[in-house]
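One chain comes next, on its own, written as structure tokens: the form predicted on its own.
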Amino acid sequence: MQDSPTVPNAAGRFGDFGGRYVPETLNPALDQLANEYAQAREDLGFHDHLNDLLQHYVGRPSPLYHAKRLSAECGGAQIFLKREDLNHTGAHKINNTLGQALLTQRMGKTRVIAETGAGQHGVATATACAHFGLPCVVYMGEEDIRRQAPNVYSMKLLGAEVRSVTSGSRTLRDAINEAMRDWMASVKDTHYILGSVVGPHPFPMIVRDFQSVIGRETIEQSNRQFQALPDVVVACVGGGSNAAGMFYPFIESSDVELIGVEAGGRSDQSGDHASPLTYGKPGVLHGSYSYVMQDEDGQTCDVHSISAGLDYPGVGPEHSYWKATERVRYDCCRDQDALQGFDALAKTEGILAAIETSHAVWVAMQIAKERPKEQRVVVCLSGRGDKDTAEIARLRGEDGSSGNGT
């Protein structure tokens, strides 16, 4: 894991955001992480066990493969894909929890809670606790276990208990709140994997390194299989670890586009979206200062997007430092656009994307659409979409468990 040029000062802040906004109960254990993980980032052994795990166990590296139909389809730029969704459990979700896993080990825990939206991150959580021999909690707004079933029934098969919150919109934004509840209580002998790189300080920067694999490898391959780095690199961000990952070792590539995309939900009404870097403003969240979106008052307003997991008011604080300084620009993608991306690279690759994915793979496919045949864009595909077809079913009031009867 290399230094970021942002890497938070010692209060957690990349520039104006970050920090530590937590109650006095959950310091020891933020300070126990952060001192666990300096030490960690130092330790070949920690490095040698968290690779040959990520080699043999997750299956990577991803592959960075030529969508070469549908950059056809799109007449423009070459379209490539970071095949995040061919790791084991199905998203880069894995690429932390196995990483935060090993740190809950590191420090003598003997739980492990997490919170999940789409459903991925307490997958891979489940999962990594499952191969450690660690009991897990899964919180998870009951709206997304309705739209996010298969994964909610994988999480359970691999020994996670799940637990419905049901308060408030009952998706991603409760769960985190009744996680951080619980951690509240049980501090001294649980660890709190957070899914993405939001949180209290060291969470963001964490979660960014351990999934800066991503992008790393994209360096790494696009050097490999064009002798150059890729002119455009597009990720989805809700909480933005995915992206983060991708974007993180590209920082200081000035030459290289990044490009964050939103949802953009139904409308650009308040309500009808969860884009805060597009539409929010600065606030605190979940232990952090970073984009929120809010109401005159500053309340956390409720938002909306066809995806589980882009369905959050806020979003990493790196994020909102890349903002800032303009070094990534942060696009909005519609629900319904969103879908054609997803029909777009089914049909054209025979390659089912997560919803939140799809997001990205549109605004990829704009981009292509205007740039010349020798650029190159690359997408991080961050997850599969078997787990949002029923959904997608639903919403075109279809029946997507009915086959053709042969």
Second form
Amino acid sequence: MQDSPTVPNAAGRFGDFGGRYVPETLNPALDQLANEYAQAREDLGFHDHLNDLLQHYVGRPSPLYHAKRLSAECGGAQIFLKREDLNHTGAHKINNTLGQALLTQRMGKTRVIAETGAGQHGVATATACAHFGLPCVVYMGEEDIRRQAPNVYSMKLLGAEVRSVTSGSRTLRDAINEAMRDWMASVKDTHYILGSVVGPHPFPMIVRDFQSVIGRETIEQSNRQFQALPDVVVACVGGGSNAAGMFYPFIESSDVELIGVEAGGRSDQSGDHASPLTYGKPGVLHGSYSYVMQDEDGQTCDVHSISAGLDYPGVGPEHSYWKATERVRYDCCRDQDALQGFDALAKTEGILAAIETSHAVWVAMQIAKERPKEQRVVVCLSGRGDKDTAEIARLRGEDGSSGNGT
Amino acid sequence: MSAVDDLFAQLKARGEKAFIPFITAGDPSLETTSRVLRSLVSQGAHMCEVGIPYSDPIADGPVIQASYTRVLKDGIRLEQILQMLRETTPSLKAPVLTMVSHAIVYRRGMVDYVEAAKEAGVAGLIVPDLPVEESGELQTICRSADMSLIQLITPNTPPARTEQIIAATSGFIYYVSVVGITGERQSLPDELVKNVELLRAKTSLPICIGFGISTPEHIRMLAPVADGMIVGSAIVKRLSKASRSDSQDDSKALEEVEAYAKTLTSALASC
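Now show me the form predicted in complex with the partner chain, since the one above was the form predicted on its own.
And the full complex, kicking off with our chain again.
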């Protein structure tokens, strides 16, 4: 957060992208949040409190781990993993929820709401709220509740109320709609802890800043461990928070290739993937102007991904900006390939990655194969895969009573 | 001057207040929407607001959301809605507004949307997710097309912002009665009348009130302070009972809407 960003500008624009397209009711709350955040970033006490939590509660810094067996299997460049999966709650999401929970307290708000897709942000929000003693409601699509059951129960154990969203596609996008509707009526005493670099200004900036600890640590660890910056940095992109946090501190280091990996789903047909940067167009969704999967009338398209966390038709406006300025290259990875990335990491390194993260792992493996052994590819290992094992078993027909070799 | 300005000038001269029903375009069918518009105007509606269905309406409660979902599921496209309006508005003795998400306006192209709406006989736009800071370009386009761009003010809009919104509004101010989403409410906030009076002191624009209004009591409470009252979910709910295939069922729902509108217009007439 020490970085003074050139983007966004005061109107929340990253180049053409971003802005604030929300009903009037939410504008005063967004102004209040922007003001509070501007004060907090200048307040050493705020930084001290957050850094203390990140160190002693989350367990930061997270390691930068040289995945030697995975690298050897690929036979090319060296793969390093930024182990956000080792954070408390098992993903990068906690970096943001603790920061926003502190802002909630500063604003004197007494209730928190959140949306979640894979449930990682929901768990991280429920955790931060338990830590600070704030009541918490998490909106989650019915379809995601089914495929991420372990996280749903964790949220309940942490004292949060999980509200099932049955409108629309019953996934992350609808959970955001429902959280926004709650906020429309509760804005006076409630803060909405948005979990990604999406939504109206100032959310994309705030979430990026709180997640930038990932990239800052990676730079420091790279310098210490191999006396250089990585050649390539890879991260998966749904809304894009782990990628934004990883990439942002590298933006000025133009020698470092940055690659964002979207969910390629089943095919490149509309409805079969969740890759707006690859296949979509700029448009308005959930309060900001960014790449989105829409039809010709501006209706949001249904999207598909094997991973609940990437199953989203939009993307953070800063990613659209990085695409437009060609600073970051965006690629996508199919469902089946992500599963191969998952397996390879599990078997060569003993690490179960989240299925979202596995998209980045697979693309990093393909890049490593084509590069010389001296090069280094860092993957943001954004989350752990325990939540996905039941769903993977189901997809492979290995659930139920037939036994699966345990 | 748009048809909206003309309407309020006439109403003011007669000392009357506007009844402004909202219906969702295409629910249960475009043909029915056209019939309902004509019927509402014959029951005394002074202006009609037509909701353009959108996949992600965050300001709307369950009733309007569900109506949008039904229409989109039927595959009804923006072009068909504009065609229906083009055929309906010439015989309608009341201006029509479209309530439309900026996602739709932007995708169509702002100039293109305003031109197409104008050509379909639309007199004004309400774009609920386009706050005043983002609305400059659309304001300019609307102004040159004599199209009103109605902006919303809510009970939590700070005073300085209120001034800014008033300066950017044409047609009328849409005052949102509650901090929340659309939908019928048993009672309206106690401070609503006072809030509207305070707003009145700041602007000569007509002020219409929407969100939550559904009963003759609400109309009687607000008519003394407002220039118009917008009723949405209560009508959309009645229309939702109409079958999408059975025209007899359709007529029954239509009769129910007519009867309901009549209770509101008679409440208004008695004020």
